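Let's start with one chain on its own, the form predicted alone, as structure tokens.
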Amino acid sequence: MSTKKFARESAVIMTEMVLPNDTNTLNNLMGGKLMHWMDVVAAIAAQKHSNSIVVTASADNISFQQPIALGNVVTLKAQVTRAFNSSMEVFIEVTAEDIPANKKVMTHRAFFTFVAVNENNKPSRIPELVPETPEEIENFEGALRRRQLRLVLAKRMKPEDAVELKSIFNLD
């Protein structure tokens, strides 16, 4: 296993069309279907980085403020933002496009966390992630704060131990 991989090596683009079976009674994409697609594209990115089977550990807040209509083409982009020991954070961005109207809008963004597992379903070590672009570096640097916030909210870390969050919460 390589000890380092570039963030770009995990990039995935997935495209889906919203069909009648994917919609609610308002002819908009059902939220659960969108979350499924987000989980799939993010899992593929995590697998590309880790070269391993991965399981979803968490999904950050997903707000449904922008509906995606029947017939829209949905593009989901995912990329690993940071790798820890066996877990990795993946950023997903979703856009919806009404091709006949020539309109495209960014509808959703979220961070998911995955854990790489071995054949015994035990966490396995993954390569370090190397960011290159300014956006990759910004996401990489913010990932530790987001990770600590997730752990504090899940009561798996004491707030006073979340060193990266201390400045945000004035815990110094």
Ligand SMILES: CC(=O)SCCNC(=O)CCNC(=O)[C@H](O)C(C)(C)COP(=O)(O)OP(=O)(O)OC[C@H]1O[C@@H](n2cnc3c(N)ncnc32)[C@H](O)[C@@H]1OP(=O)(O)O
The other form holds:
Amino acid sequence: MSTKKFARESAVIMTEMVLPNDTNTLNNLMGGKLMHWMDVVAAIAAQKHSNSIVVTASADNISFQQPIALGNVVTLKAQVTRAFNSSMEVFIEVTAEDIPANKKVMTHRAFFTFVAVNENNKPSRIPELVPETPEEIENFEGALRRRQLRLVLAKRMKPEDAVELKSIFNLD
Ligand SMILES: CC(=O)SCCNC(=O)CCNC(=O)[C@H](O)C(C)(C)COP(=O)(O)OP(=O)(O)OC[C@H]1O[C@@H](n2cnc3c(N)ncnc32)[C@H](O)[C@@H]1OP(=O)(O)O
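Moving from the form predicted alone, what structure would you give for the form predicted together with this ligand?
What follows is the entire complex, opening with the chain shown before.
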């Protein structure tokens, strides 16, 4: 297995149309349906980086600030921001487009974490990720702090060990 891969190699774009079965009683996209699409597009990005089976370990907060209407075309872009040992963070950006009205808006951004697993469902080592563009470098650098925050919240890391996270609050 190659030990390094570029961030761009994991990029995935998925397009869906909001159909009646995807909506709530207000004719807007169900939040759970959107989260399902986000999980799928992000899992594909994680698979592309790791060349492995992946499982969702966590999804960071997703806020629903504006509804996505029946008939809108939803585009989900996903790309791995950083790889750790067996886990990787994936950034997902969602846009909704009303094509007849020529209106397109960015509706959601979120970070999901996936873990590569082997045939025995045990976490397995993944390639290092190399960021290239300024945006990829910014996401790569922030990923360590976000990882520490989610591991502290999941009680998998002691707050005092979250060194990079603490440094942004000047707690030392
Ligand atoms: C695509 C899908 O929808 S899959 C279905 C939904 N997902 C699942 O069913 C996954 C169920 N969970 C699991 O199988 C396990 O908890 C796993 C594989 C995620 C972790 O397994 P563990 O035995 O706890 O492994 P371990 O403690 O060694 O952690 C493995 C990695 O997961 C990371 N991890 C574990 N929990 C979390 C979490 N809540 N948030 C972020 N990362 C996490 C760890 O930091 C570690 O990362 P690293 O190897 O890069 O340092």
